[in-house]
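This document opens with one chain alone, in structure tokens, the form predicted on its own.
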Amino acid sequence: MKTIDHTNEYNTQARANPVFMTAKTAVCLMARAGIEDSVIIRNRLGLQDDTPLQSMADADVILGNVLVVEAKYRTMCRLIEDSGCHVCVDLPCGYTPKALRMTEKGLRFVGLDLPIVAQEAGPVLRSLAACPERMSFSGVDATNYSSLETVLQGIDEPLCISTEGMMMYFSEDEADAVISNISGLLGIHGGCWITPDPEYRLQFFHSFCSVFGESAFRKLEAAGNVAKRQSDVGSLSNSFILDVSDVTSSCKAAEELLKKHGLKAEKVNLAEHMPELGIYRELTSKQVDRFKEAMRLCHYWVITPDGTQKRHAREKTAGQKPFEMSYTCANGIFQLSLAGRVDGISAPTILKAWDVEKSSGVIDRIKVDCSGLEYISSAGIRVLISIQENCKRDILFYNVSQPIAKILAQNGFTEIC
């Protein structure tokens, strides 16, 4: 069987994890808002023309997104600084200037994101930092506990884990895994998890309605469609995300999900902690007043252990297999063997192997041995779909466990043994 190295290449990472483009959209929106250092970061990334915003044809949709993004960024920075923790773990860190602000305040900043983002953001932000020794950037997959724990080993202080604009991109199973992982990290290190994500839909809804009135629903739909296209994610929802049409029941479901993993949430009112925003310059005084009043209906969640955790978090990695892949390609058959976890870190490796063999000749059949496969994330599914779309016949999966078979079937794969 052939083996390949695990060199991360930009194009395969981008195809496996297109959600990283939402991080570039965010820094362009921050630049529009006039957030400190965001223009420099945007330009260092080669985004002077605001390319990620060009799919937002309506200027009001851009304005609404700028309003939400600036409110989140400035409020989250304030809450992190007020948390009392001296280590900020930003998951995902994206390309924002948060690392600069946190380290200037004397905090240690640990930026965690997909490898494609961490590898690009790290050099840019360190080059702008007054205290680069206080910041680090690492490629992880939020569903992969081992990747998170490895980066944080050696830190013996409480963590302020900040999760801003991530949870809505996960499937139900992935969201559950991420919450379990964060619970495990807090069980080891202590601290808190601060996130606006459960109420992100509420914040968008009330922000757009307060500023755009009767046209808000059309603009909200346009904003949602852009996010779905950039991330290649369908619903932007799971049990951790509150439903605007049924806030009470969905809030209870999200709290139950946290409780399942030994966590509890304190809800911090957004209006009471939101600083003045630069984007107000583009709004009328009446729009600003309506917006501020509407933010009283939104909360950011400060999540901590509830004291019911009974098992040591490090047990989560016991018995897990590392990712392994081998393959052959002969007589038009691409034979692939997978073991361990296929997620945002490992999925690009599969795509790279496919690209190499596909360029060498015609492939008529793909067979995947799943006997060692323990987990597959949406990034892995996305890669397999991409491969299948470029082959005449459906992929044949064999030696498939019941949990993996369920995920494959849910995503349209039919030849499963």
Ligand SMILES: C[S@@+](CC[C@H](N)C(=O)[O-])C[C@H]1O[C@@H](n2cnc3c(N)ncnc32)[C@H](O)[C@@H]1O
Contents of the next structure:
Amino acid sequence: MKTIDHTNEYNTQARANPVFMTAKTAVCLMARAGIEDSVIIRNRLGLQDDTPLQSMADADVILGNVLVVEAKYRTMCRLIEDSGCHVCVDLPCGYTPKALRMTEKGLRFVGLDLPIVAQEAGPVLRSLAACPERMSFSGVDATNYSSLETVLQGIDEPLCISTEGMMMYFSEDEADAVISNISGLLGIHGGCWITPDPEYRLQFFHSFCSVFGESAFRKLEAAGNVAKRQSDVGSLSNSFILDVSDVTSSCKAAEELLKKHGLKAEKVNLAEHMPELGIYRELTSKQVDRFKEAMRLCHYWVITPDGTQKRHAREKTAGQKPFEMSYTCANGIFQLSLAGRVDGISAPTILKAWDVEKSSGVIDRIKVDCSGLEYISSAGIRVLISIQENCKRDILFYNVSQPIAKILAQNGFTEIC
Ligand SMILES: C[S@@+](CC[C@H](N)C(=O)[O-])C[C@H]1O[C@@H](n2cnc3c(N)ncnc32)[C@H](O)[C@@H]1O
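Having seen the form predicted on its own, could you now give me the structure of the form predicted in complex with the ligand?
Let us now look at the entire complex, which starts with that chain.
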């Protein structure tokens, strides 16, 4: 068995989880909006040239995105403060200045995101904070209950969990797992989950239409394509996300999904809670009026337990194996053995091992023993696809459970026994 070279850590994490780039885009948009401290955060991340925005088709696409992001950020800050909770769990925290605003108001801030983001955001935000002792940043995968529970254990106050710009990146299974996890956390700690995500499409649609009129559709399509390219996620939708063309039944589906996990949603009208925005300076007064009116059609969801949750949250992790990986490489055969969960946290480890072996010789066969593999997320699939692209023969998977075999087959892998 070989040990893993820990160089290129950042690189492998980025390849396994390209979605982290969307958080860099968000902080650049915030800087454009003039949101307090976002320019300095953007610069400390080395993004002063706004690289993530350069793939946006034109200035209007950027303007429309700024409008949505600023409205979301400022309204979410207000709703979190109004929740009455003293602990804000920002999942995902990205690189926003929310940690600074919440800790200034006396709240404790727990920033959770994929490790690649949490490791980078923590030092930057703490260095700017008046009260750094009130904030912490930890790497998690929202689909991984243990990773969340471990960070939050010891907090014995109700949580305000805020989720801004994450749920659309998940497959059906992943969205289901995340909702189940949040339900579990609220079951233990109490509190609420506030999120604009179910209506993010509505917010984009009405924002763009109110400001750009007839050319809104083309600009919306361009904005969507950038988000898809950056995150490497195909549809940016699942049952938790409302469909602009069928709001009533998609809303019902999202509520059913919450109900399945013992949760219920109160819808908070965006127009009624949205503060004045800095980006209005780039709009005409007519556009501002139309925008404010259009935001009456959008809601942020305040989600709480509905009292029917039966399963104790701790049962979620009972019997789950931790991630384990071992591998050998000889005679051109890369032999990998996986156990536990392959997700956004563990998937980069596989890529690291592969990079090391691939760079030191020709590999023409890959065999993966899945006997202990319990779960694979889209980050894990992405890593396997990336490995497959560098090997002529199809990867052979053996000892595969039915659910994992189904996921592998759906993603184009054929040699599965
Ligand atoms: C559009 S950004 C939003 C970040 C921040 N909330 C904001 O408003 O700028 C999407 C974020 O979701 C995070 N993310 C995606 N999948 C995740 C997962 N499985 N677990 C935790 N965070 C995830 C990404 O790392 C990224 O920071």
